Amino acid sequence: MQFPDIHVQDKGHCLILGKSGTGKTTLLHLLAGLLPLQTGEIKIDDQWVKSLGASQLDRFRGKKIGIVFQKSIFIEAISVMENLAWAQHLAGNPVDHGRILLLLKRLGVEHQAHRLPYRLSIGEQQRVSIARALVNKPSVILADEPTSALDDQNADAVIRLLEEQADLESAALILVTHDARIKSHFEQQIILAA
């Protein structure tokens, strides 16, 4: 599979569109360092990702890349607050409860901080996923099909929320989807063909 060159600056937003099977999620996983590169290069904050060893890549990913997966994934046995604290700890950062609460407040779910994730609505889980992606002040936010199961109004709200949060964090936002409803939000668009 061959992908086009992608250049996104701080606070830049890029939409990658394509039908099922065009490699959108594969591209996102390559950008996140979750899959090894066979060819090409990925550079984030002047760091060539391919040059990092496995443990270096884990630490780099934790600090520099925030990922919002299509389906929210949490450690179900611990609270929302503990899930976000764990993300900070795994990245090698000190746990900052103030930052966690600030993000949860900004995203309108601070009242859920001490609840278990499975007790939250799907929309609340999605907002907590965004908070987790932002908790370590990443340079890049990657979002995989964040609107696929949402109606028009909620899809629009989620895109605005991701854009707003990326701008507040001075992070680049790269979103992959097949959802053409959100095209009007993005100047920079890349369409993957089968």
Given for the second form:
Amino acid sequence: MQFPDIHVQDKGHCLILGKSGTGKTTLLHLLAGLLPLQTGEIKIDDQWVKSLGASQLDRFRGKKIGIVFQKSIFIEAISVMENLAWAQHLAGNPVDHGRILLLLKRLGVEHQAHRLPYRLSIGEQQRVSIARALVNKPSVILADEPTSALDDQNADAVIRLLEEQADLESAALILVTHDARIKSHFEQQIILAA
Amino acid sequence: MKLLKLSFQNLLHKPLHLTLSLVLFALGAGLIALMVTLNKQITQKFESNLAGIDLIIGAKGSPLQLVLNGLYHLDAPTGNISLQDAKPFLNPNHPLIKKAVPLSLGDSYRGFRIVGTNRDFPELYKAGLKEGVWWDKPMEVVLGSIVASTAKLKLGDTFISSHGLTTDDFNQHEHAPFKVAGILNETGTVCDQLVLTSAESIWEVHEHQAKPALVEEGEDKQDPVATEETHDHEEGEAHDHEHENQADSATLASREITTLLIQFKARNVQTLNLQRNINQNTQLQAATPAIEINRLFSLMGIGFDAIRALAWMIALVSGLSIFISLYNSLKERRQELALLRVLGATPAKLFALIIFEGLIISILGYLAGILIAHLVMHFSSDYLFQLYKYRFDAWQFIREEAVLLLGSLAIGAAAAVIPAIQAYRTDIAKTLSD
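If the one shown is the form predicted on its own, what is the structure of the form predicted together with its partner chain?
After this comes the whole thing, all chains and molecules, with the earlier chain placed first.
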């Protein structure tokens, strides 16, 4: 697969649009360091991703990249709060309950902090996912099809929320989707073709 | 530590899986622990009760029965032997025999056997007096420590014995009460469970009794009056004038004892010949306790082995159940594991997470099993007491239980290793795009 060069500034928002089969998810996984690059280079926060060893990369990903999946995934057995604490811990950061509560509050799910994640509504789960992506003050937030299951109104709200939160944390936002409805939000757009 | 906690939380999240695995594991570990502990304690008790006895002489019959009755006070006697037959072995100048202790059995008090003997007997078990004095006159007794505590008898108390070796209220020797002269220290041997007295006491009890129509288990000593005191050096002749007067008319043959416990000066060909000689050429039977007890253990051992094999099978099945439940939960948790990787966990951490889950189940299962085994011992101690006539120490922990812990950990780790390898190999990109 071939991808064009992409450059996103701090606080920059980039939309990667493509129909299924155009390698959207592969690109996202490459950007997240979940798949090895065959050719080309990825640089995040002045760090060439290729030069990192396997466990360095794991930690780098935890610290610098926040990912919001299409479908919310959590550690089922522990509370929302503990899920976010684990995200901090695994990234090698000290657990900061104050920051976790702050983020949950900003996203309007503070009252669910001590519940098990799968007890929450889908919308709430997505908000917790966004909070988790932000918890380590990442340089980049990658969002994979965050709106595909939502109606127009909610899709709009989620995009605005992502942009707003990324800006508050001074992180670049890269959104991968086939959802043409959200085109209008983004100035920087890359369209993938098969 | 955080990882261990997460493993625990993951397990708690599936309480039914956890319970099933734990119950199975506890059952296996508990059964094994119970078997080993019982086996160990029984063996220990039997061995400590050998008391250096090289040979037991008694009436013809089963040699095992002779040993069980004479040394362990478990089985019924094979019968009695006449004092005359026993006399050669009681000769203090016997070339082979260091010590020969006669026992007269047949009566009991509340299930505790009354043993007519001499003071060599408590010496065999290194039992000293805790309070009081040794028996002196006929009908004076010295109680083993368990007898004193169980029957709540004190110095100076009197009691009436029952005929036969079991509790039987209809068959008491009401005319002849025993008097407690002394109480022995606890020895941890069968001696704790016996009422010791002079052989004369036993004879006296039965001499006053009319000849019963029923001969009970061959241990009746309802013979007419006779006196032979060779076997009991402690017996003061002055105390027994009546018997002395009758001694002339009595014959040795009319007095009986049940068994003779014999210690040799040394074990050699001559002692082997002595045993063979007794068995071939006399009406007596001689048995070697160590050999008979080994025979018994090898018989019992088959049962123990079968139960232990069963217990190991349960342990293996429980290992399998841990494997299946981890394997299944892993299928459900593939995305969760991928998430952990995305959040920065190394593959090794995921491996450890799953191994910990297996180990936690096995450790908890082991602890529950050990607890169950000892609780079973604790609550069945009365039953075991009746069965084996020994108090088991329910809370004695043995080295084998530490070995069992290692075995449990091995099973837990083995059950978890395949799921853990799968977790280690989680393909994040593939799992997340499914």
